[in-house]
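First comes one chain, alone, set out as structure tokens in the form predicted alone.
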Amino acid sequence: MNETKTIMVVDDDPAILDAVCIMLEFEGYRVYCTPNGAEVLSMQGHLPDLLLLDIWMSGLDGRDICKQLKQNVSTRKLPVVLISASRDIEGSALAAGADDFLAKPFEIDDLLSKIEKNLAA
């Protein structure tokens, strides 16, 4: 199943990023990784099945650029998944429209866990 399935990892932070990168390709995801926030608002044609978006970025914050797909017919079915070190990651992501979120640091496990229950939905 993880073979087709493509997820854009959307992080300023250089060290998660490649970690995160890293590990999703070798559970065999196609992945896309991105520090640049507004490259998800620019992606034409083909979306990845899966987005996950860390919440504080410099530029756009990740919870704008979740409201924004949302709000757009060609992208609010994609499936966002918020991330962040916020106390109130929960609520943040509800307020975004997120469909799931994580809080940092979490363990590879779990986010595992959060993606294939979203890529299921």
Given for the second form:
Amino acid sequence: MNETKTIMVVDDDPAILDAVCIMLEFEGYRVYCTPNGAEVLSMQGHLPDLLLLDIWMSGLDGRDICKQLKQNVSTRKLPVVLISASRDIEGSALAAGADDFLAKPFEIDDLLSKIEKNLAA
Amino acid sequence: MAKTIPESGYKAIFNNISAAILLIDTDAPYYTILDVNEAYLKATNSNRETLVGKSVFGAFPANPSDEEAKNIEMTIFSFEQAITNKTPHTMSDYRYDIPVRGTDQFEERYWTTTNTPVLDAYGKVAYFIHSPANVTELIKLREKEIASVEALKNHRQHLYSTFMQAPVGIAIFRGADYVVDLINPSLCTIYSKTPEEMMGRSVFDVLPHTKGQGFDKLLHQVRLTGMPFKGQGYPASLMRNGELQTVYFDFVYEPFREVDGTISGVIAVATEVTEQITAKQLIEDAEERTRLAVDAVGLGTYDLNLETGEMITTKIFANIFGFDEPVPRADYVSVFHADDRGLRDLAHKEAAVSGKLFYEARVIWPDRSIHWARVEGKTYYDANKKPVRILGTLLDITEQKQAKEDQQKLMALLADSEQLLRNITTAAPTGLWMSDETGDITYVNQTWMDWTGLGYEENLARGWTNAIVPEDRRKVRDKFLSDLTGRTLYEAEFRINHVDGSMHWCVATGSPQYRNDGTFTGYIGACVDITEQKNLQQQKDDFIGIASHELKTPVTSIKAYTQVLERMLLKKGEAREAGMINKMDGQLNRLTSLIGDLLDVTKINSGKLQFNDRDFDFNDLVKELIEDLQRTTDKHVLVENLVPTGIVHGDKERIGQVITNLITNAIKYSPQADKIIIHTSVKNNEVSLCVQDFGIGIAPDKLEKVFEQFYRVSGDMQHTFPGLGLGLYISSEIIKREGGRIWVSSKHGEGSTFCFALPLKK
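Return the form predicted in complex with the partner chain of this protein as a structure block, the form predicted alone having already been given.
Okay, now the whole complex, with that chain kicking things off.
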């Protein structure tokens, strides 16, 4: 890892957001954490290297955000990993253009391997 | 010495003799009267003076009855004969009427006159004696005799002709051999013989077959006793057209008596009555048949004389009234049920007018039992239109009456139960329906019509499907037709457009119906509004979904913290603390698994379990899972016994969930054992996996139940094995949804083997 990667984590649950951010920082990533999904769409300038996005957020659906990102030329190449407590929506997550999917609760190893895999891609 | 008569004495004799004498000269053609005696004068009503010396033909004018004067010619001829032949000549029986004195009338007289010549000494005829005798009486007598003989002859002729032409057979049989003395054609016809064949021969010789039929004895009896015999409708066997036939006779045998009264034979008079007898027999046969028929149907018959009140009844008639044998009318009348007597009287009054008698009444038998009788009859009237007789029949209709009453009761019960049923079907909060064997609806109840707003007619045949929301219509119709074809129980859930404007959920069920002979008649079914349940279910599912999600959120953060903490501790070299945190993570996994099960069951029940099917290598998945699971147990060795399996198309996560469930169960339920064997195999384009443990096993009666929801090990060890009892249920649902099979074999106390099979990707 010769360059520190920036990962943006979006989850409306503060505890999960906190725990995941601590974990990723502990693992050596630069982490940008926000409980506000709307922020993703108003990102200016530098984009993160990877977006970790919760699906069920109050008032917003991570799949919709993902779809918009993937339709936008400037954000289209940003790897998106959707996270949901419901494993059943994996299919719809991938259909929304997500690069990967992770079901809650997850093993930290699974999270890290998915991040690594998608950063490398 | 004899006295001599003096010469003058002869004159006296001449005059006193009773014979009339005229002495006539031979002086033809005068023939002068020489003398006349008293007798002549008397016989001819004349006197001497007008005769003597006159010509005989002058003295007696021509006979007034003899217009042709034949008597004169005859007299002259007789005179000439007597003179010429010198011998007496007699004229016999001629008529010469004489005048009645004092009148111009004549009296009819017949005469026989002899002219006797008297010769002189020279042998010449001197004169002749003309002596007429009055034979009128004699002639009259003779005429009478002739007339009576003629009459007798005619009479006899007439009798004979009658006899011969008589339409009855008549014969006279003579002697002990009954020789045919006389026979008329009618009897010959009866015997089929000609008169020539019969006459002069014994009747039994000509008709040998009649011997021994009793006729010979009868003939003997009549001939010997003189008593006539009358036979009526007597059968006899006679040859007819070459064969022996039975014919019938009315006949009379009369003794034939000779003039002296002795019986010399038998007169037979016979008429054939075969046709009458046959006709009578036919009528009797018909009557007998009618009687038998009447008896056979148990009809009693009666003949009521309205003038005398006398009634003739049959035995069956009596039996219907409860008597063994016919009894007088009053006895019959006495057993009528008191309540029915008025009705009977009325019927008789009507019968007198209408000519028809009909009524049904109860009669009470000696044993007090009540029987129903139907009386029918026809009235007969005399010339004055007065009813004199009723003929009719009687029938015991107790059973019919009973059956009718039973039927009426049954009908009433049926009507009641039909009403009840109608009320129930109308009141039931359930739609009810019936279909025929082609699946066309033939009935829906009011409830269904109330829900759908469709009228009765609109629902018939396939009309009812219009109540179903368009999206569900095809599915429901296909399901119904497929169940109809298989004649299986029908069950379908669908939504209908309710009259309240909203959509309602219904579950319809139907059972195939069969007649007694096994023919399929269609379905009878019900339809329940499950909207409320659906809503509740939805709420429950939503709640559990939300609850699971909400539970997962803190678990996710705790797990994340736990894992970070473990890593931090490990980094610090605090292995013991890290180990504890690792165990904490294990417990979090269990918690996650329980929450997952709850969520899965909810999804299965609501049909919302999602599958993300794709291709994967089955053995790879198995190895991966065994590796992970081996880490969770120190006690058991997970033994791999795998064969190459190839690619399966399915939800890898879900199928993995099943394998994990089976292996964790095997670990859980074999605490005393140290190994678990996992087999894979391929057969018939199926891949199967079996997990064999050597644990407590499952009792045979529980084997079927292990895949049911909420099944848990029961009995002594109930509390020693934790769990919600959902794992195998979820596993079996997953396998079924993936098109596979799941099963178990077990021996109590020796362990179990759980297997499933999935189709291989072709």
